[in-house]
Structure formats: C-alpha cells, structure tokens
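The form predicted alone is given below as one chain in structure tokens.
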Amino acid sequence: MKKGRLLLACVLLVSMLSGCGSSDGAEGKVKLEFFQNKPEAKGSFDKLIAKFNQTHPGIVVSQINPPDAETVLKTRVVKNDIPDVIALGATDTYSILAQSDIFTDLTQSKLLDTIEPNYIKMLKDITGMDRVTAVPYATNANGIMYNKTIFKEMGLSVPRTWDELIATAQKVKDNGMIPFYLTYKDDWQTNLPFNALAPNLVGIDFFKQLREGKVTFKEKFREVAEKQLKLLDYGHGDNFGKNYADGNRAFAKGEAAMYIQGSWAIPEIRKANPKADIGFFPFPTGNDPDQIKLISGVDTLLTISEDTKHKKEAEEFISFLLEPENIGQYIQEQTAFAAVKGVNQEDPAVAGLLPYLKEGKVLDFADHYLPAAMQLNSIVQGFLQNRNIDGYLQTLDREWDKVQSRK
C-alpha cells in the first residue's frame, strides 16, 4: 500500500462501515464496476449502461450505488477494494482522495478534451493539486428561483442586485405572500445563501489563502453573515420547522414567490406540480450586476482506480458517457448542465442561467472547499438561530484551526 494510501486509511477508519459492490457479467468479458454517489441519478446511468453493454459486447459494466456512498466508499479505499470507475460529486471527499494516490492521473488524457476550462480549474482549485484525476461531467447551480405567475401579477422584475433583490421581498411581503421559503429544519439548506454570498463577496481566492493561514473569517466574512441575517426578514415565520421536502411542495404551490435553492430541486418540484411556472436567476449578492457570478460546481465527476486492470476500457466508457447524445440525455432527465462544450441544457425554467454558464461567469460553492469535518452546515444553522456574528466568525476561524492541527 503507498504511503499516501496508508495515510488516507488512518484518517478515514473513523468513518468505517461494511459493505461493498461487486460486478458481475457474462464468462469471457470484461466487467467494469462503476460506483457513484446519487441515488437520484441512478436510473439515468442504468439507461446509460444498457446503451454502452449493448454497443460494447465485450464489456459489462454494473452500476453500484449504495445508501451513504461517499462513507461506503471511505471504507473500501480503506480496504483496498476500489471501483474501476467513480462518480463524485467535486467535494471535500474527492480532494482527500485525489490527494491520496487513488485515482488515475488523466492531466494529459484527450478525455479532457471536450471539458469546459472552468470546471477542470475548479478541481485544481479544490485539491490544491495541478494534476487532474476526473473529468468533470455534470454540472449544477445554486441560485434563486421564482414563481413567474407571482411575479408577474405583482408588476415584479427579476432582482439584479442586492438592494434590488430586498426591495423585491419587502414588495411581496406588503402584499401579504412569503417572499422566501426558508427550509432550515435541514441544516444543509441553511447553507446555500453562504455558498453564494461567500465567492461572489469574499472570493474565491479566498480559500486558499485560508489554507496558507494569511486571511482569517473574522477578517473577511462580516458582509456575509450580515447579509446571511436579513434573508431571514423576508421567510415565512417558521423558517427552522420546515425541511427541503416541505420547501419543494409549498414552492410547487404557488406559497412563496421565491426560493433559495438549487438546481437539482426542479424535478421534485414539478412531481409537487407539473404545471410550476418556474424561473430562476443567480443569486445577487451586491449591487454592481456586471460582478455577479453564478454558483456552479461539478456535481458528478468521473475518475478511473488507479489500480483497476482495466484503464482501457474504463476509458472508453468515460468516453461513451462524454458523447454529447449521452450526456445530453443525462443532464435533461437530471436538470443538470454539461461539464462538456456545446452541449446545452434546454430545459425553460434555467433558461436565465444559460448566459451565465455560456460565458463562463460561474464561481464554484464555498463549501467544496471546506473540510467536512468543520461541520460548516451545524455551525451556519446554529448562527442563524442565535444571530451572534461575532461568535459565528470565531467558531469557523476555531473550527478550521481544529481541522488543520489535525493533518
């Protein structure tokens, strides 16, 4: 076991727990297994994978997708039983990963080829490393999206900065409608104001001169968790006693005109409403519109064992997935973007996003740059509920402090 590899499985086995997939296929073939993390995704890749064992008679490729992947996957690296290929989200858990010998070195493979600029420098960004072990794939967004029947029978713009973006929850509230469905029973779900305010204010630079101990939050984060605040003027009254599930339903209804959220919650709001006359625009974080950028990360990456018997062919199927007719299929059944050039998401209710995406004026989530260990989403929900700013900038400061003595 290489030494990277060694140290990877002492920082992990706290996180430990049975379990593991297995392929299998006909006698004669190559069998590739292919382990990704979202259960929501699995059945878009299962029509994907039939596709390419059709088209590929000498492969087989099974698709492995567990509950809790990222922690069953701690544990097989652990035991030195890793998939041929993987699919990530671009996170804390692929930078440990990547920075432990896992994955295939693909910095000069034509598998990047294809791939928008702007993602593979995030995974640079996000694993402090200049080489590349994924190829990003799909892409999501975080941002506002508003009711557009709301808006419309009120006389109301989309917002383009932040005072603008105010005046707008203030217009609806006197009107008597939640201005935003606030879902912060969920901790995550406190988080997404952060993942917008903190690139677009902050930068993301800032990030990794945190990592080399030359910035501090205390120093540079006051403007984020006082705008983190006002949000709450504009919620609905019980902004801690409804989760993501509840938020999804009540926005397909017609009960709020906006909603902080991401892209991956359209699907489970049109099976609340298929009819949702859905729109949504980046989050305005100041007030100079030609600054603001939109969030977006990679939410699936591909990368190859390092280990695998079978790069060959683990590379063709990254490769069949990387087709635009494939990925095309992927990101309209997901509502996800494409990591990959000239493949475009059609799908109406992102179409205020696209100029963004098209030229390429994205900043990736603050928190894919975060340990997970600082439990940033507890400490986020547990600010908003107290609203000391002062003792929420000394716990990240704290926290992170922890989480680097440890390494």
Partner chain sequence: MTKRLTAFYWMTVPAVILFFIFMTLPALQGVYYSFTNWNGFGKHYDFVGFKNYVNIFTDNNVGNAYWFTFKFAIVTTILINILSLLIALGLNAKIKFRNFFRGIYFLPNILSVLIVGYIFNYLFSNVFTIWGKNSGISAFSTNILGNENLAWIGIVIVAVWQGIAFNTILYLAGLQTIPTSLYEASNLDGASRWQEFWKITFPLIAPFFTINMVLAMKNSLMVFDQIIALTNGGPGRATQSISHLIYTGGFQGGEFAYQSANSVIYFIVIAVISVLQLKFLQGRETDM
Second form
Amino acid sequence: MKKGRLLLACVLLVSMLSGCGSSDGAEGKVKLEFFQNKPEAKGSFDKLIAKFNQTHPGIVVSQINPPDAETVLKTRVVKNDIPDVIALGATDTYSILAQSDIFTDLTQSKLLDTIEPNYIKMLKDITGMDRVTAVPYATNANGIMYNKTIFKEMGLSVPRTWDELIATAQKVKDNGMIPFYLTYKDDWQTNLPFNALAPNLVGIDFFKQLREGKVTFKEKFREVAEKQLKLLDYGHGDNFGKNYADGNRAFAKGEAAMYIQGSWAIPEIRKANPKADIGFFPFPTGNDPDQIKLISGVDTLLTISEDTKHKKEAEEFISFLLEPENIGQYIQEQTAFAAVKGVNQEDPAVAGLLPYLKEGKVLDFADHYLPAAMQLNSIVQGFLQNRNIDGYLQTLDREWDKVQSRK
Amino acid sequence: MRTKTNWLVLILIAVGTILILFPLYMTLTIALKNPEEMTRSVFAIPTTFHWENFRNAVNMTHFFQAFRNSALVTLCTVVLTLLTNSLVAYAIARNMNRKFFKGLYFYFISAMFIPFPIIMLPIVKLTSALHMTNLVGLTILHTVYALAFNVFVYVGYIRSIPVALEEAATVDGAGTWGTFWRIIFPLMGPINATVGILICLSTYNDFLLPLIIISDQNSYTLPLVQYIFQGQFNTDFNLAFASYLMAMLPMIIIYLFAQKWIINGVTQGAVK
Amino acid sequence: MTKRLTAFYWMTVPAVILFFIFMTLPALQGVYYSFTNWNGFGKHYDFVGFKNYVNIFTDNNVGNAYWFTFKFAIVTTILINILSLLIALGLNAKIKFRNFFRGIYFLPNILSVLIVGYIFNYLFSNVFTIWGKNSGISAFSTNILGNENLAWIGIVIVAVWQGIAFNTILYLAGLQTIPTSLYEASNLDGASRWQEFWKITFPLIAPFFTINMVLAMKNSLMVFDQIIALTNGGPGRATQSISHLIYTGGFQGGEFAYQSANSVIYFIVIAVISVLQLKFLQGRETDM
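Output the structure of the form predicted in complex with the partner chain; the preceding block shows the form predicted alone.
Starting with the chain above, the whole complex follows.
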C-alpha cells in the first residue's frame, strides 16, 4: 500500500506542475516568430525587439535562438513550421535552404534599396541563383587581431605583407612571447587562415571553375597549404589543445601578441577583459600590400518565410531593423559592420579595417562556396596535424568529387 | 583472515574514490571562484565563495523554468513507464511459448540497436503532424522508446515469478487484469525500482530528443539549456561551471538522500 | 483460457501500435530515404537505387569512423569490465566504510554524459596539462584531446570514468549472491586467492560478466554525447564515431539520404554483434 501512496503522490505532483503553465495575453495581435542563429546576438536582438513591440502595438515579435540553430531550423523546415522571419549567416546552409524555395523572393523589394550592392552580389554568388531571397544585415571581418600594448612595447608596426608578418612573428618569438595564439582544438578555427589565404591567393573564381570541373585543388592550393603550415611555427606549446574560448580569454589577458580571428570574437574578448587594447588588420597573404583584400562575409542576413501569413508585418519588422539608428546599435554591440550604406562601425578596435570596407577591397569567405558535406574544417585540422601537403590536396579533391557524385 | 579489515584493499579503494571525486571537486571549486582566483591557483579551495556565479547562472539560464520542465517530463515518464511497460512485458513473459508474443519480444528488443539519427527526421515530421512538439509529446516518446530495454529487463524478472501464484488467483475468479495489478505488480517492486531509477536518469539527462522535438523555448529542459549556455558564455568558466553544477545538483541531492535505496534498487532487479 | 489470452492481447496491442508508429515507421522511412538523394528538408528528391550503399563502401571517412568506433568500443568495454570487477571485489571485501565507498563509486552514473564531457574537456585542457608540465613529460604537457594519436584515449578515459559505476554495482550484486560457505570450504582445502577467484568467484558471476560485456559494448558502439562534448570528432576525423558521422554528415552536411544508408548498415552491424553476444549469454544460462 505504501507504493500506492507513493504513486499517488507522484501523480499529484505532476498535475500540480502541469497546472502552472503560463499563457501570454497577446490576443488580437499579429504574432511574428523571429528565428536567429547567433547566441552572441541574443541580447542585442532582445533590446531591438522590445523597442519594436513598443512602437508597433499591433505586432508581437518573439525571438527564438535555439542551440545548434541550423539543425533546429532544418527540423522546422521538415515540420513545415517555418518561422516568419529568419536570421542566418550566408553559409552553405542558407544556400541549400534558398534553393529549396522556402524564402520569399525579395529581388524587387524596397528593403534592398539601402543595402551595399557588393553584399547582394555575394548572396547571388553563394546560392548560384539570380533571385535574391534575403536582405544582408550585418557583415563581419576575418583577419588578425593584435595587442596594441605589446606591439608598442616591442616597437612593432602593423605588418602589410606576408614577409613582414612572419618577421613580426619572429621578433615576438625572440622576445619570449607567443606570436599567434592558435586555437586549433576547434576545427572551425583551423579554417580561418584558409578562408583568408584561399580567396586572396587563388581567388573566388576558382570555386566557380571547380563547379565546372575545370580546376583542381592540387593545381592551385599548394601555396595556401604551405603558408598554413608556416603559421604553426609561431604558435604556442599546445596549438591543438586550446579552443576558441581558451583563446579569447588568453588573448584578452595579453598572453599573445596576435590572434588570427574574426571580428565576432571582440565582444567575447572584452567580456574577459574590458580594458583589452585590441587592433585589427587584414591577413597579409602575399607580398604586394595593394593586392591584399579583407575577408568579409555576410554574418547575418534576414529572410522571410514563403509560407508566412504575415508578410507585410515581417517586412515592417525587417525595415525597422534596417533603420540606421537600430542597425547602428546592433553593430556597435556586436562589433560587426553594417550592410546598410552609410552606417559605420566606430569601434577603435576595427578602425584599421574601415578603409578596406570603404573602398570595397573585400573578398568573401572561401568556405561559403564549399558544400558543408565536405567537412572542410576537419580536413584542414587533420592536415595541420600530419603536415602532409600532397595528401591534403588529394583529400580536398577527393572529398569534392565524392560529394558531387552523391548528389 | 576474513574477519579483519583488509587495509591494503581499503587503501586501494580509497585511492580509487579520489579519482572519482577529483573532477567533481574541481567542478565545485571552479564554480565558486572568480577569474582572479583561478589565476592564483587552479586547485586550491577558494578563499572567498563567489555565490553570485550561481545567482547569475540561475538568471541567465532561467534555471527554475527549465528545472520544472525537466522534473515534469521525468516524473511523468517514470510513472507512465512503470505502469505500461511492465504490463506489456507481463503479457509477453507469460506467453513466450506463443509465436506472436515471442516475436514481439524480439521485435521490441531489436529496436535497442536502431541508431537514433536514422529516425530523427521522420520523427520530427511525425510529431509535428500530431502536434506533439511539446513536453507531453516528449513524455510519450520517452515512454514508448523505453519499451525496448524494459521489455528485456522485465521479461527476465517476471519469468522468475512462479506461475502458481496466478493460477491460485485465477481459481479464486480473478481476471487477467486483476491478477496482474493485485498479484504480479506488487511482486515486481525490486525490478520496478531498477527500471524507475534508470528511466529517471536517462530521461532527466537526455538532450538529443528534446533538442529536436521541443519548439517552444519556454519548454526547454535542463540539458538543452546547458547546451545553449555552453555556446553563449563559454569564456566565463566560473559561470559555466556554476551552471553545470546547478544542472547536476537536483539528481545529486536526490542521490545523497536515497543513495542506499537507489543502489539496492538497481542491484535487486539485476540479481534476478 | 481464451478470455485470458484476449486480455494478454489487449495488454500488448496498444503498445505495439505506438511502438510501430514512433519507432518502426520512422526507421522504415529512414530505410526508404536511403535509396533516394533527399537532403533532409527539400521538397524534391529522386530515387538513386543502391548508389548510396555503393558509395558508402568506397568512402574512407566511413571506414575511418568504423575503425575508431570499434577501437574505442573494444578498449572501453575491456577496461570498464576489468576495473569494475576489481572495484567490486574490493568493495565486497571486509573493509570499513563500505557503503560510503559504494555510494561514491556509483555517483558518476547519475550525472549527465554531456555535462561530464564539458567538465573533462576543461580538465584536459587546463588542469591535466599543469601536471604534465610539472612532471616534465612532454607528451602530457599538451592537451591530449588535441593530438591525433592520443585524443581517442581521452575519450576512453571519460567513458570509463563514467561507465565503471553501473558495472561495478552489477558485479557487486553478483558477488553478494555467492554464499560465504563456498569460500570457507575452499579455505580448508588450502586454495590460494588466485585459484579461489577463477574456480569459485568467476564462474558464479559469469552471467553478470556477460550482461556487463553486452551493455558496455552496446553503449560504446553508440558513443555520441562524449564526442560532442570533448572533441567534436577531431582533430581532423581522428575521433569521429559512426553516430557522430551520421549526425554531422546527415544534418549539418545535408546528406540525409546518404547517411541513412550508413545508418542501415550500422544497425545491421550492431544487431549482429549483439545477437551473437546474447546467444552466448543464453548458452551460458542453460549451462547452469
């Protein structure tokens, strides 16, 4: 009988727990679901949404930012329960989803009027479609961060060529400091130099020709591979043992002079040390400083679901986010750059990058053009471990062919 | 020789417990330090306890809401599993000589070996069509999936209960259902404890199923929340560890109080 | 008697239906998709016959994942069983604080694999390396999870740390079923400790040994959470298990159909291994 009472108690507890479910009083209003994939940006969007909900009494926007967001979004697509407004990076996932026709066609939309044409073209290149199904919102930059204090103490200047970069690293090393804080335990981190080297040294056209079967990695990527290996000489004792989070903390504390990273890491670094004096320069991939371009891609783009019942409200929300004041606030908090013309990033940490952005000396991330199924990150990480250049180039070609043949 | 304490064994066992406890000691101390103290010494006991790590972790992860969800799903799953899975296993165990039931036995068991990713997308489709992308759906799925392992465990146990008991009850005019609830189910205490504890642990700690099933953020369970937290605040280890500890704490507390009962529960069922 | 049988059918049929809908049907759908080129979410796909299966057998990433998974599963299973048997023997001896120690050894079993993985991830990177540096052995002064050749050992360590708990308790339960009178008899015969273990203890706990082997093997063949928390399959693909490959390739890589074919093969492999083990187990039970 004791057991019976235990059971009864459980049942009671359960019914009590289920009783206190909550309900929100948003009847009669249009509810918009805003799905976004950047955990770092949740706070910033929360603020903007609060402002929007206040100024647009007929609409209630709620943000969804699940873990492993891209997987969750794909499951939502399978469920036929696509969120009304979706914010994503311009990655292979976006490309696949765009090709599945789940986003509203925005080619003629007024929303694109204020957007930098460069970034609209980037989206077309990534999807290989003429239609535009997204509004580029915030963009990022991939380059090399440096600790201004350490540079000053050692009398170093910002390197503008590959040789200067290596010479600078050597000087730091000779001074008994870590030149680059490499964080290669995370495979996507090993890919950052690849993303900078490949577009500059080989060019984005390579990927178009690759799709047509005209070129191979073996022909074009030896220099990229050699330079990637060279960087390993200027890491620390445990290059493959530290991850992105370790790196942000160590660099914030001044444990290394330079840090090969994207602009998205700046808020994280400042969380660990608000006083960190950081500078940023483009990755000097070759020896002609005029030829070097900054790697910058669409970090966040905004799309509207094709199936949404509230297209008008969704457009209203996006146009609100694009207002200079709002996007300005977003990019300041996220140390990102605006895809909207005339909205500038004023953070001193990225001042060194602004001329490149202004003059349009910009190239997209290389991996935005390679299918995710290739798992480029692990290929690069594996190569840096075994240092076998021929094997690496062969693997790249083989994986590319394999993925193509499976389609 | 066997009556005295064996000191050598005692020392070895004690050394072993240090290996078990060390990671937990580290979790506790890191959760209570702040970054400055970490740089001073990684191993030492913190000089001042930074309880605010816990307060911040609670606020950032909406801990109590996630805990309520986890507790709800876990409790319901345990109760439902005990009541339904035992019944199914009983029918199978008493009819293993019939092809149908023997077939069922292997049918259920073989599902133990289905890799979860293969059913993941179809499940997502199905649950959304049935409006089950919520905590209730999660509970039902956990209960149904538990059948595979539990049928295996229960059938073995029920077959060790003599049929004579039921025959006596049948003679007294009790039906099959009545026999089960009044005679067999009460005899299954030990195995129910085993199954209940194991289901409780696996449901509470599961993260892949809720990740793909639950759409509403207010319905997130504790492991899911930890997974987000890992991505969001990974530079602050002290905060992250406080949050890990919080997620593990409910189970640890239950374990501290019911340790003997839990271990006996697990073992009693297994001995049969 | 027929009325009784009807009741039995009613007890099982609802469960069978639910189980079929939520387990078998999705699995069959998975098998169906393995003959297509569906990417997992698009509206269109074509039938490709056995192309996915043919490609699997020529894909060295699949071979690599199988190699890692089996290496990991065999080493983990053996280590877990040896260690937990030793601990169980120790806990079964006449020692002080027995219940206290028993409680400690079972503790890891109640913790979430994911969170334990996160904790160890930190320890491997920031704590064990401190010892490595102090001891002066260069191989241990760096994070072993970042080393192509050693990373799998890190995952074994975490899996064993957590896996010992359950098996120890099962062995302990087995040991307690052995009547002490048997040992007293062998003491009189002058048998050594070693003989005593192999002649009396081991045969009597053999069923526990087999069930522990089956469970540990099955769990390690399906290893997933540890990989996610510790290495994410890296460095390179050095620690990519089969489930991790299916998950990452099928979802992040958008090759759902291809990885479904991989899952079908994986299911067959696990089922065959487990059936063989279970046959072995049942053979033993009838021997006794």
